[in-house]
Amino acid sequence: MASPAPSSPLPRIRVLATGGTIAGAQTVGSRGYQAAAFSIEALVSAVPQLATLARLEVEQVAAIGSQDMDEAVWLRLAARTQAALAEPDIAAVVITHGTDTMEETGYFLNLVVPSAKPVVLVGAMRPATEMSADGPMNLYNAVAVAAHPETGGRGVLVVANDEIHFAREVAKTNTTQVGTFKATHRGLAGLVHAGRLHLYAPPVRAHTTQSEFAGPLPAALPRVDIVYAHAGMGRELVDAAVRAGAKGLVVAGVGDGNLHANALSACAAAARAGVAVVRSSRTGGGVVERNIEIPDDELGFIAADELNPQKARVLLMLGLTRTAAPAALQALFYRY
């Protein structure tokens, strides 16, 4: 469906800078670059156009490369974002973000923001210097998807080369493409064409204003551990991480979620001593089911259903702010 820009007056839109390839610089004579060397000011004044879609206020929350993102930011910006949709007057925020982490800081919010207010994240795969960087184009983008009234109550949405993902699909799939984002089960939530919207379905699985973790924010989130497998797989980082103090671990298996025997014993064992133990996929694609190979019910296992190893790690540190036990939190999986 096509649709019109939205009429006057212009939205009031935060704009809650994190840094990221869209604010780096090249440096002089290298292929190489810095991160975050722009503020949030200078981006947007680089696009005039924007002023035309929106009054936008700016905000700078973190100056990093995703890559240094944390639960301590993702806190730190839920409650900027909460505080912002919060506002009577403001209208949505966009957030600036490096690509190399924005599948997982989206998925987080669309799980703690408890608004219908549209929440967009956009970055580049292009630092702001380098011929023919995309960051401009997707920022335009990005607050178009914004300020137009039918993107409300979807989610938290990526914006990123003329396409519009939800956050719960959207994965990163290449290292340098600008077409690194893909929706890997549901297929794209829309298009924006300089600042046109073509929008599709909405989200079917449980987010923002129907999220039980949508609200007030904990002051912490419980250690959770990614341990990827693969052939000739040993129990050794297993144990490390329970070591560690690791209340949730997320395995990265092969295929359907398998993993070596060894390894197998090493899970099995954690979550005997009640550590969360979730069975995701290094496969990039595909459901992650129950009791197929590896008889989860027997051994206290949780299945990551959909949900890749990281975006299976934020949902699980959630999830342990609530409870521990395998049942409820497979029942997380599904909904969420």
Second form
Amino acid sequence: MASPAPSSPLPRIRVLATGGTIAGAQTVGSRGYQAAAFSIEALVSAVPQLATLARLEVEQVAAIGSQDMDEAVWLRLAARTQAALAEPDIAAVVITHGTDTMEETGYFLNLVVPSAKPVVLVGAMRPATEMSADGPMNLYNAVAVAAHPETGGRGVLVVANDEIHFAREVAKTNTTQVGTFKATHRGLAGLVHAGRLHLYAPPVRAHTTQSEFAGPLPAALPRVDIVYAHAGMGRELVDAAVRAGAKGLVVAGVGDGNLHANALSACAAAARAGVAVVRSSRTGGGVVERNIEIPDDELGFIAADELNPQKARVLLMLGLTRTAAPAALQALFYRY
Ligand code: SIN
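What would you give as the form predicted in complex with ligand SIN, now that the form predicted alone is on the page?
Everything in the complex follows now, all chains and molecules, and the chain you saw is the first one.
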């Protein structure tokens, strides 16, 4: 069915493309595929219905699988997002992205974009050439979310599988299923069915225009490594990260951000040497609180509060551009 003719000019939206499975191509009979094979022009022209939602313009910022996303691409993408949103006539930005690291990119942008205009990340779990590919509807829904007059001021959003998520809250939880994105703590930002939106409560934590990191971007980000805790964990990986020049360490701890005594003493030595040590959890949910089984005050550690290890790393990298003081860094984890 044709959509009704719009009564006012359609919003101008810039689509920034980075690659991912949404742009992936598969050969018939093969389970493997190549991410980022299709250009953003090809993805947009495959969904002619987009023309009923917005006046789109496209820019290919990168063409990678998001496993290759890194700090340099984040900074370039953030700069292109900021530049687009600074244009008075641009109403919103949509970013196509692989799902693997979308939660990290989305949270980074949530902290550095100084605009209340909508920024919406979108990806797909099935390559564009796959049977029942989810990319076209996800892209259509993402543009509908970006074009909607009430989605501004909610921080960076992620759209997939008819769901709207806050970038801060969302995590990829399944290797293959289209319903991979979940927000354990605070739930959905809304739903979107074939472009029709149902918006829920706005986000709680500070973002975009309220963020002290929003604005001029740093030239580079400090090295922060993640170490994954497990039964019988030794100190070697912690020591290696410090030797490699890490300014910060995030521990994907067991349970409430705990770790074996061997690794704990290595982290304590790292903190004494001025490395910022953040305790997060490998559990996938829950809050890491201070001073429960580990004496954070005494050891100079920081608790990740609600952030999973990969998001804690993003905030720690930005935080370390301003301060290395554990108390000041801890305050960031309660604010963002
Ligand atoms: C990627 O993250 O680039 C690959 C996986 C995906 O996009 O779903």
